[in-house]
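A lone chain, given as structure tokens: the form predicted on its own.
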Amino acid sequence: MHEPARAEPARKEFWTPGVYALIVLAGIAVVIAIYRFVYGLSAVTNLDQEYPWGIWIALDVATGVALAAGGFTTAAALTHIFHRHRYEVLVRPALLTAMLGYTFVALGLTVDLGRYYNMWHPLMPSMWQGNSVLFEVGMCVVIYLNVLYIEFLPIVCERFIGAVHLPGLLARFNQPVDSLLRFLDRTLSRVMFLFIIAGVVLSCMHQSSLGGLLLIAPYKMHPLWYTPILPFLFLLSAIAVGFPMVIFESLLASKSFGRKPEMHVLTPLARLVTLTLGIYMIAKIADLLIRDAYVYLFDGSFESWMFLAEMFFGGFLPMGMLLSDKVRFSPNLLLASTTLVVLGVAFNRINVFLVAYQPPYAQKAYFPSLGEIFFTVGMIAALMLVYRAAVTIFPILPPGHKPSSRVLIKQEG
């Protein structure tokens, strides 16, 4: 039987200068937060009627759901579904990862809406509307992130089983919580492939979704982007991310706690990446093949340019990277060619969302204010502080590094 991968908490030293900047960054965006909430949306944003949504739905909610899932959805499909179970130790790091991001995109969310105090509206069976797109995006984050919480509860019971110390008064629930804490770990084992499955099926179908939001507006959008088969490349686009997502992340931790990164499992999941890229580019091509698009792509338009961008430097650069085996053999090259891959996507949201997105009436373009990018910078430092907080509580990362094989990783080909 398999057994599954060991991990612990990580023995370093939590208050340094890079988190106190992390926790200022995070305190800027919660007075952003409250002066939105007091004065409105116009207050701190440059939205309009002419455009409702801006980098708060690009990059906190499309990019940053695309970035969660994907990398999570991957790591967990390759190791629980195809048993390639070598790669069970970036499983936990991915889980991580998409439960905090998932958390943030819904804080984030709360903050664009203009009524955000009716989010529990879709809760309510009778305010069900089976025709939005958007209704089935936010019910499929929901339950998504309720899924994600309890896949993570496993982690939680492996850290405080027999570790329950709780002070004073409290200690007399030292013994029921504890009970409670391996009641769960027990009967969580023996369904925990029921939550995998449906954490794999609701990722595949919020991610195609967010495509669907813009099929509404073809006459809004420019050619280059707009396409019947939007969900389709929503959804390749973040199965494509979802690999180079968890090799960024791994290598990342390994360099803010000081460890050696694991580049016996790290390599030949780079070798994945090529294929679920190259699947996603090119079905692009194709599509602009199909469409007659691709006349667009060299008239000298500013939207020209930003598509050639996404394609050569979120696609084919990187690409071309990891079909080099010094750059798969060497941590910096391989985190130079994923992080690549993941912007390559952010630009993509950023693209779809905002580029190619031209109300006919606007009076003028959307920029982001300072409001919302001070926002987006502090949700994502108080993302990597939750992160940081959690890998030093809970036994998120594996103890120690195999060294790395370059003969026994090329066997694995």
The other form holds:
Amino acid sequence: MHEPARAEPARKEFWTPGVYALIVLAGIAVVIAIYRFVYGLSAVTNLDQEYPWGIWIALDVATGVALAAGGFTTAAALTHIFHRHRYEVLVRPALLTAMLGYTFVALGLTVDLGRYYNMWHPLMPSMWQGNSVLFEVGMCVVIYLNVLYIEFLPIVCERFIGAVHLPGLLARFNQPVDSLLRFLDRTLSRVMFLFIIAGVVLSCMHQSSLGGLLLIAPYKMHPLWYTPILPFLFLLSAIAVGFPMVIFESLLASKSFGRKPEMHVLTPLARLVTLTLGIYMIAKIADLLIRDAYVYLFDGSFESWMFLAEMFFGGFLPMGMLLSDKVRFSPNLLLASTTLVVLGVAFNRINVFLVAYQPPYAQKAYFPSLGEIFFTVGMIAALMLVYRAAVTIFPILPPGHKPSSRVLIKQEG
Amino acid sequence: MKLNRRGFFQVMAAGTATALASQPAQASDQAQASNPNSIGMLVDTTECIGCRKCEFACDMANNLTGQPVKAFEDMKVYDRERRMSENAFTVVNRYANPEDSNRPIYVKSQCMHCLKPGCTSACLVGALRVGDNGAVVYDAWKCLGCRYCMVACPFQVPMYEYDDPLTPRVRKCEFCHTRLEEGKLPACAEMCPPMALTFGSREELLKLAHKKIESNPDRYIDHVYGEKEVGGTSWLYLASREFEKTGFLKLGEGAVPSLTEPIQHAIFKLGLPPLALYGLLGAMMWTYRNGDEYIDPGESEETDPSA
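Show the form predicted together with its partner chain, please, the one above being the form predicted on its own.
Every component of the complex follows; first up is the chain already shown.
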């Protein structure tokens, strides 16, 4: 196995005006969550008997899981399974995003579930219900979350081995904790490949099953999105958004920490995006043609416009941009194009879960309440805060200064 | 031949209710559709007079609002179409009758108790399940409150207690399964004054329904709603006017889980597909073990041409 790529905790002032703004937004989300736990879902959300799922499912859960796909596409598949080690500098940020992303999916779900304290029920074999797509999604997400924590452990070990300084009375445990970390580090380095492969398998399963969730509502879904291959399209779009998400984050982190963008890896990775995004778009278009669903494309309905907008802004436009050398070599244009892909997948998830879902008897269409919107915004802010804190504590990002020597180049084992 | 409905009704009440409630558990998914133990209810909308006594009986039996019978005698509610709610498991709606404007059509709605329900297939912990007699029942203790059942139901029946912050439940007609176990009839059927509701075995009720249509083709359209819709439902309807004109949904014959369950079963068939993928990825990891090398930013080949 490879040694981890060289990285070190980011040295930058943590308390910036941007951080204060994020804290305010996250604080609002906490207040909304408290309000929901005290007064119920009806006090905060616009959910009703026709629309049981809103943006907390479409964005916080479905989009959250999709955007965390950088973890299995970049960190696990590309770098560790296909051994494209040039991308190693992106592995840790991608892994951190996936770990935080899934953690926040679980947190968001807690607020949305009516009986959140029963969240452990799917783990009890007596309650297993194998027919349920949601059961599979839930189990895979729980197991994968643990896999991600395990994959992150070596970074914790690297940071604290020989540097365990517990405060006060706890100081007596410095030695045992250090030994434990060393033991974990040694053991994990030998078996990590098992977890890495498992993570990819679990991701493929639940990324696709998220799309399978709505196959159970054949009489309610708009034909532009309702297709038997919806699970496959969800998997392909998760793979398509994995690299762009990693590029997007890397460029944002460079901006935020005032570093030189990692263009030497982002540019070749952007070329791969044209492949993954291209496959997804071909599958989506072929599906429309084979099902004869294209007849709904230009009927002028709200749904048709939403579908066209999704395809144009999330597909054709970024695809056209990324095919150009100029875009792939320019940090700003690359950021713009990958932002489009990221938003495009969010757009798709909203379309599938909210726009395509058309329950009978609905008096009015669902639109999220301010409470729902600000909770989602606050969760994203909180995720960014924790990310920022994590990269200043743990060795995630490459050293900010230009490396002066090549002493750290590792050997293949 | 005119069938004596009251007689049939009583035989069924005494026979099926007790017998079916005590059947041993052996319900497999496939067997469900042809389960001879399936109970049912035949709603003859041409008999319904819109008295709302079923709503009152349901309210009492399920301890819903506890309103007195007077509250259910208000006929002004018919001015607008109503839907079930977390506090009303059944509602009656009024529709125009083009043949006789003095005799509007009344339609009772409640959970249809599908033979292959979407809600039970969706529920990840089995909080909703099909009983041995075909009744779709709910166990709040298991429920997570994810509301996937509401997404899955083609009739939009399960209702949710959004106002309850701590112990919200999914609410719907459960075919009075506790009353059935006591040998009683479902509350609505027991109360119904004009005998618009006939409780019995689903098989027998289907025969009865077709017999009624046959012997009175002027009175009924030739369609038993629920016989084939979404793979069949325990509640069956007879009507004088096309169902779509009186609040019924036009649904196909496919059961709603007919796409999701085969996919789930294929994936988990002995766990082979995930294991195969695991093996394939492991093999790739080995094959590509001599991948490319880490590129130092200082000596990268691809550089910004504009820099």
